[in-house]
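Coming up is one lone chain in structure tokens, specifically the form predicted alone.
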Amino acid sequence: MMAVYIDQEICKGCEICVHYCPKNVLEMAADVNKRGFNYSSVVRPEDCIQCKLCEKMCPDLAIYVEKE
């Protein structure tokens, strides 16, 4: 199983990771971070295929994918 970590305080809510995830592992949270942005949230970690597109595409380096 994969572990996808999102630094919610760095995330600016651009939704790039959500768009590029082929398995819909990520969604935007309804909550906001301290900067006032909705952030990405891991909603289906069991569906992650370790493609790391979310990690590679994140312009703010707010996502890290690792093997558990």
Given for the second form:
Amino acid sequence: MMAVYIDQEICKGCEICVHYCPKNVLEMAADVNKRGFNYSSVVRPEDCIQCKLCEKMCPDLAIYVEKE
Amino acid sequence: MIKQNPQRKHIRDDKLPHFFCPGCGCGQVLNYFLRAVDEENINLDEMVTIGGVGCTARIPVYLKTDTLHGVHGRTLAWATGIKLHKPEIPIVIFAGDGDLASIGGNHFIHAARRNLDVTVILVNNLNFAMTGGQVAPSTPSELKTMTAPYGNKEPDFDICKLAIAAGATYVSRWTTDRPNQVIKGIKDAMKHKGFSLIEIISQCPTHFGRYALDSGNPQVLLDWIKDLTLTKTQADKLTAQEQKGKFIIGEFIKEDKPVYTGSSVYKEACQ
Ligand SMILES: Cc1ncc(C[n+]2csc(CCOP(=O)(O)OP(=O)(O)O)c2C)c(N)n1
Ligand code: SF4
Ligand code: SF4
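Could you switch over to the form predicted in complex with the partner chain, since the one displayed so far is the form predicted alone?
Following is the full complex, with the preceding chain placed first.
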């Protein structure tokens, strides 16, 4: 089951989550959201170790990592 | 179905996305504060948060607390009034370095001297951000800003040392790229009885990064801050000259002293 949720409509595309994720789970999407920001997306959910670094460091409160 | 970060229950959700630029440290401090509140089961309904003017000062605008947002540099004057009238109300102030170390400098010194029982979360983004990136008392020497195109020729302030010298009873400094330490620091500052200051060195990619580092990329700024960061233990082994230009992090003071309660004449007048 996928555990990382990203609210792509409030993501501003700063890429902090992509940079700090120790497992390379996240990548920037090719698409933009309705405000024109290139958003972050979950591409390798199976690699997530649920460290919550992305959720904690997101300046926009856009990420939620659900502990299974 | 997209599940949302549960911390968002503490904020005025309809105001998201917030006003901060992409990758701004103010957003991270908002996130760290909410986490500290959650972990300590703090009831935001009972709290007053205060911001002056500036990007940092907008953090309280998003919180489901009673909030004051208004005059640049005067957060501690308001806090003093509230505390004298209702000492049981917990107060958290979100202030920029310009707000408290510059225009509000005198309020800062005297609130610390009195050991007013408030928590100050000072987001030091090393410039006056909201007004376009002017040089501030906290801007490191020799760096360029919008108003210091040949580099800042003034020495910068060590805000933590200033607070300790004035009489603050809890003082620590962290950086935005250390979430766990910032969250713990905010919790400790809120639990401490007396004047608590947590200074958080933070990235303003839009103005500080653009002029000082020629880059608006938040990661460039975060890495620059990280490279200049020393823990207190590391710094203690160095000379004053070697410590120059570094961000020294850690808890610097934590002590119990009587808190300011005003004069009895005032209290009687209120009754
Ligand atoms: C009395 C007064 N003087 C000047 C200003 C203009 N002003 C608005 S924000 C600001 C600087 C904010 O800098 P800081 O407190 O460091 O916050 P930041 O925006 O960097 O987070 C200034 C000088 C003002 N609003 N009120
Ligand atoms: S929880 Fe940790 S491992 Fe999982 S996506 Fe976030 S940063 Fe990566
Ligand atoms: S101007 Fe700087 S401090 Fe203000 S919101 Fe933008 S990045 Fe943040």
